[in-house]
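The data below hold one chain only, encoded as structure tokens and taken in the form predicted on its own.
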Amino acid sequence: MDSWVFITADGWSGALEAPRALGGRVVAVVVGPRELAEGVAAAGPDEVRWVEPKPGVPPEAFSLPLADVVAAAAPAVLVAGADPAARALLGAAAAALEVPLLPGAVGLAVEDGHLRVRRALAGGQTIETCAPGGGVAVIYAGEDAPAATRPEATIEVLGLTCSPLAIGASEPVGQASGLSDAERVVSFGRGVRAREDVAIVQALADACGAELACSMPIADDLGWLDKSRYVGRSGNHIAPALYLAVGIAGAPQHLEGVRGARIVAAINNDPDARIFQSADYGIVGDLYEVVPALVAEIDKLDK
């Protein structure tokens, strides 16, 4: 069962291992700079097909061209990340292939020689899984996963052409959350089990003086907040002088856009988490338990 894996300069890693537990050959199509493609073949795909935009060219450019090089290979399985540029690339791919498109895929695997996905719904207070009949594309929204060490795989050079897409806003975007000039920042992830469960980390920011954000998958694929609260290279770049980061694994592309954060602090349950990597100070333990006894404690210093 050959997957095609998206991948580009906004995240990669979980999407990459999501289709090694359907067995077949894993393809991955990198748009984006030389870098990338080298880290990506690292990881041991069983190919890796590259295109590198010129400066100027996003991702998205290519959603046509790639397409017909996909349906032409006419994988079982598409898979993407949950950043925008993946999923145009996604897409399109289905479109041409006439498959399906699942979001808030958490889990792939194969039953009895059929193709399983399990993906979140409700806002994520319950998990369904779907047996498509046919090919699938799925925006893969698990937690980001270390790629496994396997041989490096070759690039291969797809020598694409597109023309640049024109893209203005007619009005000026701004940054509404607040995030951008706080002083503090609470945020959360998929360590938060239910939407209900958020007040629990707003009690929290509450009494820091903070102000609430979250993960991308928490804004982009659940909704429980504005998409204008998420943090990640794709979303909010912020500089704070405390981020503290509740239930969150640590992604790359998530810790890109804390970078410039004075001192970063987490609450995971993992000691492994790959946050602990960057945070300054972090706590091992449950939320639910961590963060009531936190907000106890900070409101007996303000009596």
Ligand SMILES: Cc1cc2nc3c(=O)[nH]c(=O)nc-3n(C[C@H](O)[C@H](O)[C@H](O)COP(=O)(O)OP(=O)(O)OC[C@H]3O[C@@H](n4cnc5c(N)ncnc54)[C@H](O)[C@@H]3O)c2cc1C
Given for the second form:
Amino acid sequence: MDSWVFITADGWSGALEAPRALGGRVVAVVVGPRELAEGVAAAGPDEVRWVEPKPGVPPEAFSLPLADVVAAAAPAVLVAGADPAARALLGAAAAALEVPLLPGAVGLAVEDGHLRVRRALAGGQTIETCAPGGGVAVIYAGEDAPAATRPEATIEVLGLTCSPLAIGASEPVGQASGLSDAERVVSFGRGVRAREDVAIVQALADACGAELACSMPIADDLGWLDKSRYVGRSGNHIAPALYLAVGIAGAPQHLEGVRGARIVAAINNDPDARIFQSADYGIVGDLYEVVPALVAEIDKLDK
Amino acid sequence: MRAVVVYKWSRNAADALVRADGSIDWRNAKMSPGEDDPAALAAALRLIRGGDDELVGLTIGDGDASWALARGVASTWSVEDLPALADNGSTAAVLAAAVRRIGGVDVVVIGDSRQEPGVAAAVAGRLAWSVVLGAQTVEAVDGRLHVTRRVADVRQTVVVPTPAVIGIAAESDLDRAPGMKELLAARKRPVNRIGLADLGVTAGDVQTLGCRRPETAPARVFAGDPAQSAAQFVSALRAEGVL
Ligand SMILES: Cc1cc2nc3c(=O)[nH]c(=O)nc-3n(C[C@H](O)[C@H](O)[C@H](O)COP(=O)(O)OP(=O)(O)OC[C@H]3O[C@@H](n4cnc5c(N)ncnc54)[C@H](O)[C@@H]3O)c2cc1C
Ligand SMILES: Nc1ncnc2c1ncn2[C@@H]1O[C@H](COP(=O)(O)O)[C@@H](O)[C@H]1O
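To test you: the structure above is the form predicted on its own. What is the structure of the form predicted together with this ligand?
To see the whole picture, the full complex is given below, headed by that same chain.
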């Protein structure tokens, strides 16, 4: 059962590894700069087919021509990660092959000779097993995979005529908040009741040697911290060793920003708060009591 | 310019309760538009500049037509007998057939949702149109679309010829309740109800073999006396080497 994996940006390791479990050939189709193709080749798929866009051409410009190539080869399984451009390539290829397209895939398997797709539902609280019947396209949403130790693949250049899409302008979105490479981040949400109470959480951040961050409503609606300091889908995406969420409910849009954190810890007075489903450690309690107690405890450590 | 805005009407995934055996209890889940749909609608409305410009709504299942109509859409189509499918490809095939049926469409604006991240791309694939996903805004300039999106640390404008599908990823909750005047105006706007048979398509879905809970270690949660919880918590984080 051969698989083609579409890659247009970093963050491809899980998507490339998932179809390994099927036992067939794994072909990586890379649309992007040479370094990207070389990085993928080093991970050791069976083949790498590389499309190099001219400067100013987005990867999506190849979605339709690439779909023709996929239709001719008719691999059983198509995979892409969450990256928008990779999904654009996958959507065109899946439509060309007229195969089902399943989002949220966390695992692929062959059982009794049949293809199975496991996918996360309800924010990952449950895993569904699907039997697609024939071929399938999946959007991989599982964990990153560790670096593989397989022989490097050779890179075959794929020359394709692209559709007339162009990158018109690019401007950096400045976010020099110091959050991106912080070792520890203490973050707070609407559990904090008043602007002057931010000092309570700041004291905890200081005690931990952490940067201070917040949920979106704190920056966007209330303006208690600068907008460069909120975490989540539309804010910072960070990967600290410790992310400590204080009075944050744990909305999926918020948690998207801390997928790379090693340890997530939370303080919330609601034992059923969603954040506890994603956290490694937690305290159920009123932050107004718990935070000062934590500061006192951490101060003891230093003495 | 004729634009179609696709919106979804479904049970709110945030309200799903997962039982111990992994099955999902939807009883407390409210019906609501997709989380990216208000942003998609706002983007689509900005594309429409008067004159011959027209914005048509499209939904499937029991989508509430008035949601779009009261927010400025001139008319809507709904494919009534299509249930919510696991297969984004099949959903997309029906949406693409409906777009063809509406006819003369230059651009489809659709929520690029986290829950259904394959729909927008597969609609484009089925129509063999250009597509840009993860977009924030779309504007028509000299017959082309200027689409902005964030890629890593840059905001990028992609220039796209029509016809095209633009998938909008919401940055925040933009929905606002329409006023009484808008609600009344919505009642006079046409709603076209069609079925799969009218479109000449069928909508299969993948077979499910059931659900089970993932084997993830639950959080270690301390509760009770704050000072004691704090001590246990700090020593656990010390043991992890993060404090
Ligand atoms: C398209 C879209 C994009 C979004 N993007 C983002 C994003 O990038 N980042 C983001 O953060 N959000 C984002 N949101 C908003 C998100 O859905 C949530 O609304 C938001 O994260 C909630 O913030 P919160 O947890 O601070 O507040 P709430 O949801 O109000 O939660 C407050 C929490 O504090 C707890 N609490 C209350 N009092 C106490 C106390 N005394 N002690 C301890 N705990 C207490 C409560 O139990 C509750 O869990 C987005 C939403 C949409 C629709
Ligand atoms: N069952 C469905 N009915 C109608 N549209 C859908 C459906 N599933 C996905 N879509 C489209 O895909 C987008 C993503 O939806 P959402 O998950 O609600 O943000 C929506 O904007 C819809 O236009």
